[in-house]
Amino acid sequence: MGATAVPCSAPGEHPPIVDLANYEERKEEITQQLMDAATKSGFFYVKNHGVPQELIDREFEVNKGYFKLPEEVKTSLPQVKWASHELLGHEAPNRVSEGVVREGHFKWWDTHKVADTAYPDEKLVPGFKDTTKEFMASMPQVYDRVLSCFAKGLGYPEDFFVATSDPKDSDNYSVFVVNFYPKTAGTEWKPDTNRISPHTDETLVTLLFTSPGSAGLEVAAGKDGKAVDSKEGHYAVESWHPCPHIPGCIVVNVGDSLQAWSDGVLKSNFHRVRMPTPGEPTSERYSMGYFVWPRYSDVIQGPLKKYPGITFARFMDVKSKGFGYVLSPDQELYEHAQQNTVVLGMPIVAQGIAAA
């Protein structure tokens, strides 16, 4: 029998771990565990996922080489611009008054002709491109199994999400992102400084790889009505739960697209990356996230039509213009947002966090 998925219900506990070993023989059990985790916190870990640790380690190493390149080399590559939804190449350092909190690098599959423009010359970071492509090629074996279980648990055909998430489809722009967080020692950061602000992902699911010693990734307490306040379409997060690095595991979370396709059964939960607290490592930190997207032309809507039907392209067009936008099933909130020229029930929120 595999590990039992236990919900994260108290401060200090991490999301459940689901064992994918003997997947075909244990599919019913694994489906039950994944559904349990996804309907409660929306976050979980998977182990025995099939991605070799040697490949994971190698991918971390080549990315370290990339981020050490001179700034003029990185700025010569395509530049990520969220506002216009240009998500390929180098993401310029994110700065606050005290200094840089993060920078990133975005990669697409070879399905797209411009994919290779994201990489610097091979001589500058030997093995960067080949290792990254090998790593990306190992992702479908993980998320295909997870998404098949979710399809099964939701009553869809098991292959329901297979076509829409196929990175070899030219209408699919699933993206692989590596984040670099500079060392924080020696700087007095404001108490509320985040390396990544609270947000939900736009994905079907996100696969996140963290490095040993990583700290700071946190998940909101939940959306079961006990830990949040949905008055006026806002959620007030009462507590944050840690998602620490666990050797041999991948952190997986449900995204907005899967939440909509499940009519809100599966939770696209808020998460953030905070600054280290006293006693936590202050050295450089890396994380690698594979963002599993649907096809741009597919209409995202569950059978109950709890959310407004919308193509993923249109959803991203709006969401990319404001970090923190999320889908809302609240019709009154949706209409209010429409009147304020922000579509799809994704209002800009001055206080609190937009409802999902």
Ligand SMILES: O=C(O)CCC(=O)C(=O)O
Second form
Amino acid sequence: MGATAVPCSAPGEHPPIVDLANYEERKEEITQQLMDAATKSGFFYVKNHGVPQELIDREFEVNKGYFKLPEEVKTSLPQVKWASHELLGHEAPNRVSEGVVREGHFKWWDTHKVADTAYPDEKLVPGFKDTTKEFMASMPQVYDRVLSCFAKGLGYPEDFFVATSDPKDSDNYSVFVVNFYPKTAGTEWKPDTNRISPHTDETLVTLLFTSPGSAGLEVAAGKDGKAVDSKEGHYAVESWHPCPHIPGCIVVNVGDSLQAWSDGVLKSNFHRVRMPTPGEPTSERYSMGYFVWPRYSDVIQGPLKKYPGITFARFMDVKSKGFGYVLSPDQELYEHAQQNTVVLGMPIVAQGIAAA
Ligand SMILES: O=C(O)CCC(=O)C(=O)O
Ligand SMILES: [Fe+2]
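Let me have the form predicted together with the named molecule next, following on from the form predicted alone.
Below, the chain from earlier opens the complete complex, with every other chain and molecule after it.
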């Protein structure tokens, strides 16, 4: 690893930072660093990623404008229909865990997959739609490079993941999500209360943008997560590691699809957003996630067939019934999870974000 790599192992440390500068010339070195990071913790940061800071700041600003709209305006916008692949617009506030309200705004990648009517009137939040489209259009330059390296590192053709994640493909529904965590009441918070429950992402990779000063994102690194009773859906994490905001960096995490395609070599790790402990900022928190998905019809399975051979669409059907983890090398457990709407390793969160 390069000098910037910090193992995600002790309090105060953070996942490794991989520098994408001079990508073409340094591709071998970057591949090795990304593989190392994704094998050990599944979470890492990239810097010199090419997305202008000015655009990131502008996108945060328009999202603040959106979330400040009166509730009746937001709830009059079209609602999320997750599983039927329909319009994703405003998501009404819902209770995710321990009574904490999370408000999210979901959008599809591309205009031909989402009606523009998902956006509020331009006069209400000037620049919201155009900035968001501009921001989304700047994402492939980051994940194409990261995914090319993973394909190379895993022995796939270099364009293997780039092809399946192409948002122009009619069967690709990669999604951009903005999370808004309202200000809470400070000292009343219980330190171990979550704002987003522990979960893995279903993606190839997720690009996560956090706002300056935002605390609370934590990752269960490496082998920390243990399914104590996967049939019942209980899951235990031994230790959580902070994943703080680092200026100029994007958080990248490996998702379930890449874990499957790598036969478990690359780790899709549990992460959560917990309430700040006393002394941490109590202000509202924003994060923006670009969820890089494969095509719905692609079978997410590696050459060693460590996980059941299923299409991403089928995987999503099971996963979207809860907000947890479904990959299991055990076909029987997987089938049980499907039949019983149990997500392996996690309890079903009936009102969870993905079940909305
Ligand atoms: O808000 C964050 O920092 C993390 C959000 C997240 O993990 C998700 O939306 O999947
Ligand atoms: Fe996540």
